[in-house]
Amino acid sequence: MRGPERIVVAGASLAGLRAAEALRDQGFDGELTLIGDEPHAPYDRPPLSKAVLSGWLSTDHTVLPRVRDIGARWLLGTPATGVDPRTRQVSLADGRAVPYDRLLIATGTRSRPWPERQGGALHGVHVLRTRDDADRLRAALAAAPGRVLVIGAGFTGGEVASVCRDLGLDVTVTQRGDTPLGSALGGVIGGAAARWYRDAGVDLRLGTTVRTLEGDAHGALRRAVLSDGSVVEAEVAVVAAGALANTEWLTGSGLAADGRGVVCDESCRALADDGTPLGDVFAAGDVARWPHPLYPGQLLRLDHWDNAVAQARTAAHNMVHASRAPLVHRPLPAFWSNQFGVNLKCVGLPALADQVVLTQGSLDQRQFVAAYGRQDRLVAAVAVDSPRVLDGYAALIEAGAPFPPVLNATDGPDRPEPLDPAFPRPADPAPGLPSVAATPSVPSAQAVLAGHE
């Protein structure tokens, strides 16, 4: 059977580039086009919230290395604005239309912005997702503001606050929940993270949201009014309130897509809004939501570096070899973070757990491993300053090991005591923040969103 002659990759970041390279590795020798809304060549995002903000690395040095010459046509700085699966064409913002035989959607996510009516347009209010965001925020921090306000104590918020303290800047962090990292890791581990914040000198305001940001007559940020009525004087605010999938351009296309991502099957084939998989449209990377064999009943969307690379390769294989047995995308989720002098690494999906147990080390000593279980099965593990042990936990998770795991570790507790992981209950978004639209009629599965590198 004749293969595709024209492949379009919408999204020119990590997943898009690695998919393009994999397409050539798979023998595709036809016309290859990459479309990107940013004017930059593909770059690496993990350094932005760490080495770039700290001043150790400029964004010019974050360009992703090329594994091979892909011989592609690059359309950078020109966002895709629509797709018509019937005529197989992608529309661009400049009015052009790009035809395809196969399309890969890899348009990723963007930072959830702060509402303009609540001060989001003030000078000094930042988000952090792109290299331009990082350049602007780095310049603001280098100007030595009197105080930085970080809205949200997830992974990105924690890394920004950590860098600020390393730079000697005063920082206030607000967090709606009872602990940092509560949505990702639960309140037990989040309680340990709260001590990292406070030991580093961060003014951590838990159970608190920002009501509004206020500026001066010149439109510059001056203060934030919090939900408890207190006021924080700050010249820089960083909004770290999660991510939205870049799917608006798919409106009206008939694809199952909304603010949470593009729904696809385990082979990366995008689904129509009636649940039918399309044979010529695929999705990969941060924008894709798919069913993972290890976590039945869930649709996962992972903002993880490793997942973007692996899913891009799976999609590329299936785009070229559609007539053969398709590959199933099933790598175990994994991510990591550095903040407040601590290396944190995780495998699996803690957010699904109904129990957590400390299996090695001590929370107080900042070196430990915790295992997460759901319905008596091991589903995730997190290691703090102990990354090398996680390979063993990953193997147990993939094997469907029982919870709590039997490890006989020399640094384990005498009597492991499983606890409620204390994940926060679903809450409404912060006042004024946009809500996430419901997925249309397709898969009756719960949604799990997990972020970070």
Contents of the next structure:
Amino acid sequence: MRGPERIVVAGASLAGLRAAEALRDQGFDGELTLIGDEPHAPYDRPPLSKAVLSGWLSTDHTVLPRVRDIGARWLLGTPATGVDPRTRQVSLADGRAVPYDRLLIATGTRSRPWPERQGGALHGVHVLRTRDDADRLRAALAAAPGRVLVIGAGFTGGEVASVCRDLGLDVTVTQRGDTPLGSALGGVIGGAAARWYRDAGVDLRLGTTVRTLEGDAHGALRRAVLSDGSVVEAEVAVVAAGALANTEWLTGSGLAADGRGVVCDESCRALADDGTPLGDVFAAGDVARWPHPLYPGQLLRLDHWDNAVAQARTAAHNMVHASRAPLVHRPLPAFWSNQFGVNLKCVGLPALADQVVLTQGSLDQRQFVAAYGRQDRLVAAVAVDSPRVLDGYAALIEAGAPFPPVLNATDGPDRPEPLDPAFPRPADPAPGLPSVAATPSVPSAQAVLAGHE
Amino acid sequence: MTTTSATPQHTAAELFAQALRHEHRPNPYPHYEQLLREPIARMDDGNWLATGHREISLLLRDPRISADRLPPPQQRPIRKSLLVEDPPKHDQLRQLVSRQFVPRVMGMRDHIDKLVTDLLDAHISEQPGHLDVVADLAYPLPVTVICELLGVPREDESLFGSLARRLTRGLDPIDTQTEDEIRELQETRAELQQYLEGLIARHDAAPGGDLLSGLMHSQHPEGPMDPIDLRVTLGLLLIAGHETTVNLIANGTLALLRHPDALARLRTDPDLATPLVEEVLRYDPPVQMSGRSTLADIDIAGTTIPKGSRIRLLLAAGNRDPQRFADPDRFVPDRADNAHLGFGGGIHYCIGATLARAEAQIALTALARRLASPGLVADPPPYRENAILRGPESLPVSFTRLSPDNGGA
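What would the structure be for the form predicted together with the partner chain, rather than the form predicted on its own?
Shown next: the complete complex, the earlier chain at its head.
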């Protein structure tokens, strides 16, 4: 059976590039087109909030290494604006239309902007998602502002605040919840994280939001008024309040897509809004939501580097080998962060847990492992400054080990004491965006947003 | 009752014992291959043997595992080294050591390169030549490097070296050692302790820029290292820093001489040294096995290893696991995806990996570049007694000419 002749990859970042390489590895020798809204060749994002901001790396050094020559047509700096699954065409912002036999949607996410137009437009208000964002923010930090305000203490917020402290800058961090990292790791581990912030000299305001961002006569940020009425004088603010899926361009396409992502099945095929999978449209990376076999009854969307790579490969395989049994995308979620001198690595999905237990080390020592359980099964583990043990936990999670796990680790507590992990209530879906009609193939479509909250 | 099966099924214990026999030291791999059919096996004595790559990898990283597999309390040394110590003590010791070790190893390549050049130049007048790669290069290079790192004076190197050599035997399974050997080992250990005490005293009086001085006078909140830990750690670094790299270089030379195409490629492409040394670490690793014990029941490969069991991890078998590596018995100098177990894994991953890699890459590249028409004088070469740190006793190599060093061009 003849395979596809024209494959279009919408999105030229990590997932898009790795998918393109995998397509060639899988023997696809037809016309391959990559569409990207940014003018840059595919680059790596994790360094942006770490090495780039701190000045160790320039964004030129974040270009993703190429695994193989992909012989592709690159349409960079030209956002895709629509897709018509009936005529199999992607339309571009410059008016062109690109036909396909198979389409991969890998358009990723973008930073959630400051919701209020006036404050968001002030000079000095930043987000951090793209290389251009990173270049702008680095320049702003290099100008030695008197104080930086970081809005949101998730992974990105923590990494930015950490770099600011390394640069000797005063930092205030506001966090809606009671601890940093609360929605990803819960309040127990978040409580330990709060100490890292404070020990590093961060002015951490918990249970607090920013009411307004105010500027001077020249439109430059001067201060923020917080929900408790206090005022923070800052010339730079970083809005680190989560991500939105880049799916607006799919509006009217008949695909099941909204601000939470593109719904696809476990073999990466995109679903139409009546819930039936399409045979020629696939999704991978940050933008994809799918039913993970390990977490039944949910749709996952993971902002994880590892996931983007793995899902890209699975999608590529299934795009080329339509006649074979499709591969199922079922990796164990894994992500990491570096902040305040701490290496934090996580496997599984802590956000699903109803219990957490410290299994190794101690929270005070900044070197520990915590295991998360849901309904007496191990579902996740997070390791702080002890990444090498985590593979063992990953195997236990995949094997459906009981919770609390019996480890008897030599640096573990004598008697494990499971606690309520103290997760905040699930956040509402992104406001102001169309929501998908029912997706019948997935009974419960509650989103789990893991990783960068 | 008197008939025996025509095709006897060997138990894992029998196969393992076979693999350990000295006559099989040059090539234990066919025995490993048979053992791999059962990736986790229970031995007759109640101990366990892990041979599968996946199983070993998991066990090395499993939190339910202890590195402590020492004999019962009465026979124990007063203090355990970080090699057999568990967290949190392991982590503290390791951090102290790596804080001193890592920065000193960075930037040592030029110096290693010079040492290799000097060692080979000593034979440049012999034409046609004859080199024992073990005695003339693979052994003196890491000894000099580790002694310089630690701060052992040049004049003590040979004494130090002989102690290390004798102590290595003590790493082998205790049931393969004779009573005389065990007694001799104890004497050697005492001798080493005495030497180290003197060395420490000298460094206390006159600290230098070496690792020992660094450990003794660390300004870090966790340092300096306590005197007993210091002696134990020095003893460990000494042995680990000696005997493993010797075998890595010797095993690598052997692989090159048995694969002339790889040798020819390395001669013209020094960049090949990086993946090639990784392949040596997979194909014929200097450390053949390691050990662990279980702190809880562990379900693995369809069986349950009970709490309190000892497990021997046959790293060299995992490196030839066909479930993990395509064509595992082939030496592929530029093998991609080479996740070998040559340096172990998990929290005890070899602390000297960077140094060992640098020494082997430089030594093998120099041999490939400078020896004209090299050949093995004996194949297989004679092997040392040791089964765990396995390598040739000597590796005589003939060649037509030893080129002068041309600066790596």
